[in-house]
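Take a look at this single chain, the form predicted alone, given in structure tokens.
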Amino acid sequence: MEKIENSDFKHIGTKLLNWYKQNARDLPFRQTKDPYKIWICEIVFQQTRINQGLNHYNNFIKRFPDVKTLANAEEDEVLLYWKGLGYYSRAINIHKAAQQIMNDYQGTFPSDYDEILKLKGVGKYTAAAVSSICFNGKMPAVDGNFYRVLSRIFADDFDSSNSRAFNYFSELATLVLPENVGDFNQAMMDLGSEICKPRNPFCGECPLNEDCLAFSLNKISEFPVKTKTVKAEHLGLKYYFVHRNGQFLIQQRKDDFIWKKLFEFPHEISEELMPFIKSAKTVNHKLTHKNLSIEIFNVEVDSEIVWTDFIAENQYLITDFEGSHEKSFPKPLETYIQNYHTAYKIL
């Protein structure tokens, strides 16, 4: 489709911004123009429905109520207070970034676009959305609510996969522009999460359905149009649960690779542990772009010696149910760990 040139769509804005005044949702960062504040909530929010992250998000603040308290926390404690929100680069990243804020800016959040998006972890659409709501930035926050909208408004048919989608629906939406462009964007999210769904999007209630081209062609499934799709790998694991006597052992995981980290079991044992291997059981999970097969060895020792010699030799620490509770696992390690104790429990 030929690029729009036609600009008179601003009323499309308008209308938004009117029903965004009667149908927001009554959120806890809606009271708030503290970028700090913003700042978590859109990073949290990135990966994480607002109901399933919510409390998550509260609990985060209470503890890490602003910038200077973030970055002097160590890093461990901000992520286990990220636990259950997965993608945990994004807590690492927001700890680096509050770290940058008080060498860098003093302590106070910058207020221009382009010093927000130099902070770690911040991509243009965060650093448009925290501009924008905070201090009265012009930038629209295009993320895949957008491309959804936008393409449905118009009837565009812009692959939403190609590497130029993000510039061109940052134009497309210029055209809709108001100037309250923090509401706005907040708008565009709620209309996409509520409404403008990818399937079964409920056009009767769209404040915008007279002006959307793709609604009046009967056409909204078409849209937006994404022809290529990451193929996800194929990844297997290893990892051997070594325990003693309600005690067993962890390691922390680097951070050049997935569950950056994180803890986890050991990932080989010795030939001396071999013997007491007593079962095994493979778990899949699924991330972003990765399907996990993932293998766990249950290896009871019920030899002193062996468990005091496999440890001296190793850089494993010791660990219990309620310790792990102060530690940040991988799922699907949390989970082995839950159904470990339940067990161990009735036995």
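The form predicted alone done, now the form predicted together with the DNA:
Partners and other molecules omitted; one chain follows.
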């Protein structure tokens, strides 16, 4: 950073704020400073594009409009509203944090950055975002947009996959930070989303193009630098769709590994059930870090005694497709077995 030591870059922040006044996206959480709603939206949209999470956010706020409602809800229902969104620790943590606010802060959302940071599932980015947007806090909310925009403006090749990148770009952000940090943080998100996109950015329309070193060097595509990438490994899973008379068996996942605490079919069956396997189908499903191939067996139990014995020996939930809609299944099951009748067609 020595090349920029004695320079003043505050005009960049001012320009960005002026652009934001005219070009801010019209989003449901832009019309409030309720820290609860801002907090929820920050969690929902972690690693998630606006269009992808908008319905989840709206449904979540409608069902859980305030901290108390969320804190008093059952965890299963919170997960039900989170299903399909991914990163399910967020739902579990958001629920615990609501109870933290009830117990430790008498139900009043903490206003201080350091206090907000103590909430489950809240890291430095989210604490900065909530405190700046709702309470005039002064911390930059450094996210992927900050990495990209700042690395381009300063043609800075600091590795954004380095674990020190957050601190590094936080310092870089302070060089351009205006007085209104809350609007600045949101402006950076909008600029990063609408103009300074990862690929093929609209530099001609960018309010900062005169200040952007990478643009003037015609090296936009070289920033940000990121050296480490995640490689997906293959994993095979087996599920048994065990059913009789319109009912089938499910169980809840653990809170380790993928799909934390969501519901699913049994992974295994007893020897007695093997003869009732009528068919099987393999479904491929890609996660960021895993390539799953899921083998789903159709187990149509024609014997009342075998059905009863199997249930007695295991801790499965008996449900039907109507009831299954009240459970948070991982997406593959909902995608490929949406109701009892299509299940027969597929399997």
